[in-house]
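Just the one chain here, laid out as structure tokens, in the form predicted alone.
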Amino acid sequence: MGTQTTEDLLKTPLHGLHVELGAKMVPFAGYDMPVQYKLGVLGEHLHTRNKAGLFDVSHMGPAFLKCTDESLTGDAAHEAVAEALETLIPGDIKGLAPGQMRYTQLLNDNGGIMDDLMVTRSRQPDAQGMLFLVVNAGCKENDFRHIEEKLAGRAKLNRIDQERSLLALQGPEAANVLARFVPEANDLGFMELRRVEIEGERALITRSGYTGEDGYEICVMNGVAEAFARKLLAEQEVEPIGLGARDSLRLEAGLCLYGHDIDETTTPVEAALTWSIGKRRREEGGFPGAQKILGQIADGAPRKRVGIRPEGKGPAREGTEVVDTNGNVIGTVTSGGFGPTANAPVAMGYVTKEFAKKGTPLTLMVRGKPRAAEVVAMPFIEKRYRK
């Protein structure tokens, strides 16, 4: 068992205000994080999906990679930088608009995913060269490392995650909110990004939605990150989201948590993230694990990771078995709670391909006993990202 003590956890610059708003701390991936409030997980749960919730991401992974060959510049110089991360994703990046975002996934040479992150075009013309990258928090030093040592000559990574906070702001009202400290917020797209002015500092918005709802992503210095926080929170809109209404709210809009739903022996295709794969990575490939990926697309993977529906009342969680009528098990349950928005217990997991049908009937073993269950469409609820 490890020794690790509070004292040796990292914090955010955001952990003061955590433990002053009268959060309950908790460890997680090496940080001291807020895991609730005083609203409770449901009530920032319901709050979120009703009208803003603010979330500390600062644990996660910023960087910028650039294009080492100074000599180019505009397309040219994207087209290096994009040709160089294809090398280790199968995200489309050369085709990324400037400002444009995309969901993407770093993998291993057997197309494992070592983890997801988004990769973000910069949009201002003397800057283009240079992607915006946002990886997991517990997957941070591996993945830079691998970065810079698989595209060491090509591209030069720049870690700004000791320099720079995150935040989320999600939410129908986080548009409203956020439009009233920084007026570009309401013409962002979804999956853009803009570079503003926070706190008389230069900042980074990105607009998306990990928890189903219209929100962004604020990319601040550490500096200035405590009180552009306290700004948000003084609005009637606004209050502080901890880690575990992240995870309901994740889980009720379908989306994977890394080293839960997906890891290095999950494939893309295995996790049902084959739509982030676009027809041209498809047809070229050249990305780590192309020719089982490829492949799975063609002919099917041996197992799928599905939406579930447990009948009753009661959660089946994280390890629950999934058998079939001969009591064979036949997957695993990898994320399942009760989803305060669907008001009925909801999961995901994986099962062999056979199983993986809408409508097909499961057993999960809950607790050592059966329990029907169903496999159902993702997500639970109905997205409301802004389109």
Second form
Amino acid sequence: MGTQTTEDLLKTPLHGLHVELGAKMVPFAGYDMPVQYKLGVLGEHLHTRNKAGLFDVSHMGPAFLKCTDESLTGDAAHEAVAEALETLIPGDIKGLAPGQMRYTQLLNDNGGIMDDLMVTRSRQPDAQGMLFLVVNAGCKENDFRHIEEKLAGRAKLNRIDQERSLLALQGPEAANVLARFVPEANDLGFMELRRVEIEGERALITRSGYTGEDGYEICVMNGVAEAFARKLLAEQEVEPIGLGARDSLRLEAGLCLYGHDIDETTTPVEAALTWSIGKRRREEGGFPGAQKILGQIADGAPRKRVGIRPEGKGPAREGTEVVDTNGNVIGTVTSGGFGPTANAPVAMGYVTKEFAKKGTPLTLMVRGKPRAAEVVAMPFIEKRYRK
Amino acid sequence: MSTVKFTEDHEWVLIDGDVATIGITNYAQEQLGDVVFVELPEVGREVAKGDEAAVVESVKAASEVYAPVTGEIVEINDALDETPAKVNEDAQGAGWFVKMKLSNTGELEELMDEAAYNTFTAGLD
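Go ahead and give the structure of the form predicted in complex with the partner chain, now that the form predicted alone is out.
Every component of the complex follows; first up is the chain already shown.
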């Protein structure tokens, strides 16, 4: 993206607000996005963990996937659209209750991860053949093309990324704050969706996020996005948070960043995402690369994503080589930095399976110099999702 | 009498006889954001101008700091180990990195004075 000029970059409906708030803007996935505001990455990170942070995630790709057969209603309609999507992903979508959300991955034929995404079943009784998807910004064109091609005739994709904005409100005060504007917010359980009204327009809220905190993702019409963001920011608990802190928050929470911790060469089992493959899918298979993935679930994958805690205070960044005590390369750091809440360097990366056990000593080659480290459990902080 | 000189890489060099105290400028710390770790060289190391002398880690990224002059490291700022944020709070004072015994004072001629540095940074971004 080095050659991209600011003029080539896409802007979210909140772009003007970011600039007004004094954000430092950077190119990200084709968009001109705020990396930090006046509080700075450290301050924004801690503020989100202590109170509430507002993120613009409008660069991501929300879409509806609808069952093509309009004669189907209720559970039958859900089954049909879920069955179609399950041919592309390993998550149990048929088993979702109305309004329930799940994390899963789009897979290539080799079981590699094309993208990770959120899938939510509609709560409305009259819209049971409809799923709400949110995919990553950098992958969305590819993802949507792939889904449309593969599911042609069975399900139809309705992209809404052009007309709707996505906000994330994250942190221990997020529920209190959102309930002032959207009373239903408090009743929502973790990983649940509800259709609500925001600024007089239809909106969707889900109790989800990517920071390890309780919080919401809010899908609103572009026309009211800025007005609503301003209302949230006017609350004393809320600060705007940029991509810098978003990255350190998700790293501390042990969550994967697409293109770094997971990509087309990693399977969900290697990525330690086996938990996202439900029992029924493990028994029935029927997703891309199922043979390979089910084999890895049974026998173990050759390498695995693990949490890494470098000794001392210096962070180990993405690309740092991991070696064993004899100096043999056994893996790579895929995300690493300083964890402001952990108050220590934290990292994740892949190691060959013999070294994946918690407590295994590792050596990191940080700028050519060996640094002691250890395999640790993730997350690096205590998760505080709503029970 | 001591004088302060600056480099295009945003280091400052405080010269007192043949000893130079070196750090990064206020402009640099603002660009870097919150400093969480500074890796400093060992005392006694000989560094040539342009050698990597330190690494500054912000929450997001690592940045190398290159020696602006040639000489021997005679002291390092141990306080940065406990409180790296000193670099943000007082970059051109308590947030200094190393002291070097200069082996070629002629190199100082190539550095900018404060007015030249201010003009230089004003022309950036």
